[in-house]
Amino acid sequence: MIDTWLRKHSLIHTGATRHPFILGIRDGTVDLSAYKTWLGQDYLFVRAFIPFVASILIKAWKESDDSSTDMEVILSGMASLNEEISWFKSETPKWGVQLSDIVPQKSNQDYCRFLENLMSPDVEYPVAITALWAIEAVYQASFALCLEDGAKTPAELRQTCQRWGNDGFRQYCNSLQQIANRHLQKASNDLLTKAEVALLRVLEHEVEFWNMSRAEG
């Protein structure tokens, strides 16, 4: 299913995996003050990310039999998350970020109060768990790109771009996918347009995260 929305939608995914931005690191030429936004905007993203995951955990607990694996698969992302935040409050300070310092600009606002909205307990499972694997996904494809060979990615942001593009992160979010996909072939036609619904409106959400920190650099 979800291969198919993304083929669907390739325009507005190919602008969430490829965007200016990310090339910009890959081949070099990202001003280093649009990092320094991106990152400081990211650690905030990100302790808003925390509850929305716990939230999904929940749901699994509630909609998975006891043979899945869907409540180790996630857990597992929530483990990583307090390493994340440490990883920031580490980095900040080589660039001179003060974490108490910053403000969420709009269109971080916009994504958390997404992120709040499908915390709800009347948001299916299906449509949280498609809208978690897309956030994860996005940024393992666009910092994998990094990567490459022939990228030519300043080495000061290399471990940023190793912290999502690499092949653990990438089977997790396969993982997320395969729960994903499970859920959604027995889901409702009006579930399946929620969750396709939510995916699209991620894509938005991950496009305009990415602008607000080329805008400011």
Ligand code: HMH
The other form holds:
Amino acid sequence: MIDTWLRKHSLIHTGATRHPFILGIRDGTVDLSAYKTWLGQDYLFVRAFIPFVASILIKAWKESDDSSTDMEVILSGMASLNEEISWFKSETPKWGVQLSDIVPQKSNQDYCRFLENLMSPDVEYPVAITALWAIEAVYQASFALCLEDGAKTPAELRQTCQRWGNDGFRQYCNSLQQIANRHLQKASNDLLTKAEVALLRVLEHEVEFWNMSRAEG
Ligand code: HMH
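Condition change, the form predicted on its own to the form predicted together with the named molecule:
Expanding to the full complex; the earlier chain stays at the top.
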């Protein structure tokens, strides 16, 4: 299901995964003030993202079929997020970014509001897990690009790219995709439409998030 959607929406998917901000990291021309903007804004995003993932853990737990492995995958994602918060706390001072000073920009606020809407108990598990997969997969694909052979990623940004471009994170995204596909297989047409729309909204928000990082740089 998800592969079909990605083919259908390949233009926006490419826009999200090969954004000029990411291509700039990959070819070494990125404006470091844009990176700083992204770093501070992404810290705020991740803080809102954690309760979103927690809400999906609750939905998985309430699923009638056996979803204990789903729960384990989602829980492992939450454990990584715990570690990610520590990373932001150690990375930001290196760039002169003070966590307490970061003001959320509009694209970030819009994205966080979208996440908050998906946290509602009315949002079905297949819809929410599709969105979770898409959010993680965009970062995985984007940062993996900066680690490919021939990439001229600046040394001081390599660790950031490793965070989302590493193999473990790729496998986590694959697990999420399998979970989403398994639940979408059993879903009604109405539910499929909702999940497809959620996927599209994620891709749009991701493009806006990259745009915001570049614009303020
Ligand atoms: C905006 N999308 C954004 N930030 C992130 N950290 C991720 C996705 C992946 O966790």
